[in-house]
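Next comes just one chain, in structure tokens: the form predicted alone.
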Amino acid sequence: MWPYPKVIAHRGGGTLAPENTMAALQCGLSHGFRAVEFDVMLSKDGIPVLMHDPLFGRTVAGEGNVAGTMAQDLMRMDAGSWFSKDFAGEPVPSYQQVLEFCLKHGIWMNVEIKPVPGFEDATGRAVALMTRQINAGEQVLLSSFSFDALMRAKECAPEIARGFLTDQLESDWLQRLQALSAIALHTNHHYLNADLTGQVKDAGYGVFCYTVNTPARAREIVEWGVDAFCTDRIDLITHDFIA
């Protein structure tokens, strides 16, 4: 049900580097993590880039938004200074750059499709086709809170594995997993318990949790049968925490 790594570095480097950057991926790798999670959305010209927030102001300074900015301009922006002066000038990377880096270093990827509202189909399509173009499908699991984005990814590249993201399990979780031909349910560990974990597992799906930041909580959910989780605390929870 879950043939992938079991402990994943959240947004590349967790709390140790600016999220969704090449520096974060390097940081995770230096801590032994060959499995990462990161977010992808589309630029104005339809190029997938790594970014979590649709609006500027948190990880990228200034006003504006990702969907209204050309990729070449996004990739000149400083995505590191907000975190630390040591990372000043760290750019926004393209999805293609990250795919190529991860393939080179044998890093497995949980790629969260993060569409700006109204761009669900376009984002799902672009991410799926880029993953296929770079021939990275075997090292990628696509996930998203957007059912529509994942459905579009399924239509464009059905061979690439999918996991459905939901904050809490709703009554239709099984129907959605079936419609997506997904292999796993991804959910917030705060709203999960042993019984719900068992229901998903009994239905034949893997269970992945975000974002688990203490060893005690990690051990607890693993005892329930949770297959994998991502963590910000790559300094506290090692890549081989789950044997």
Ligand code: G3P
The other form holds:
Amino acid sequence: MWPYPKVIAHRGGGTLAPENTMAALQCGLSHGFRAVEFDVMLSKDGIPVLMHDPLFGRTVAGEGNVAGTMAQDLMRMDAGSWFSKDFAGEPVPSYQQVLEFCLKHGIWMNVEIKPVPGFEDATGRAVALMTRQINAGEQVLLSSFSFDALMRAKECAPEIARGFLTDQLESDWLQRLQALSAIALHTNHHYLNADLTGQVKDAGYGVFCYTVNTPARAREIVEWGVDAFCTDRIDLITHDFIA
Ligand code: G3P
Ligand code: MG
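In place of the form predicted alone, the structure of the form predicted in complex with SN-glycerol-3-phosphate (G3P) is requested.
Now the complete complex, all chains and molecules, led by this one.
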């Protein structure tokens, strides 16, 4: 049985708000979503912040990078204007701010640990310890494309659930899940099918898909036995889409 929410707002508010911001979380909440996915990366001074890209230029302006910038400077950057002038000045939030917001509003979190290359251990550790410090572990499912980051999270806070995130299933998926004591495999729905879903489920793991943006596709993967998915289209796929 999958004990978590089944439809999750990708990057906070999907395509309806600037990703990985408090405004995105508010947007998800206003659409009835009490389950979000977001990405966490470390600043130069080792503070976890919400960010998808290691380099500036897409969601924040400029030519720098996250790992070379202090948290207090990152948190003054405008992560909203790229999306729309309505969100101008929307800041980069810290992971701590987001944990506190989600605890206050009863929002479940799939926290994607998104380390800059070379910072896998540090990011896994910082995210795990912050989650524990804020006492949010029961509302968090950690995931990462970085096996090393998740292993470090497991060492630091084994009580926080983990899902191994992979674009396509490699032949060693079961060994990876076992080594991580993970509860789920998170994977790209484009490369998944009913047979692979069944294999993962039969092995005793949950299956989580990213990023499913049409109701028809959502119905199809749920038929296969997929337990949960994240979506950018929180306007088309409602939080209660899966009964
Ligand atoms: O965690 C699922 C999904 O968010 C992974 O891809 O690039 O959107 O972080 P990305
Ligand atoms: Mg992500």
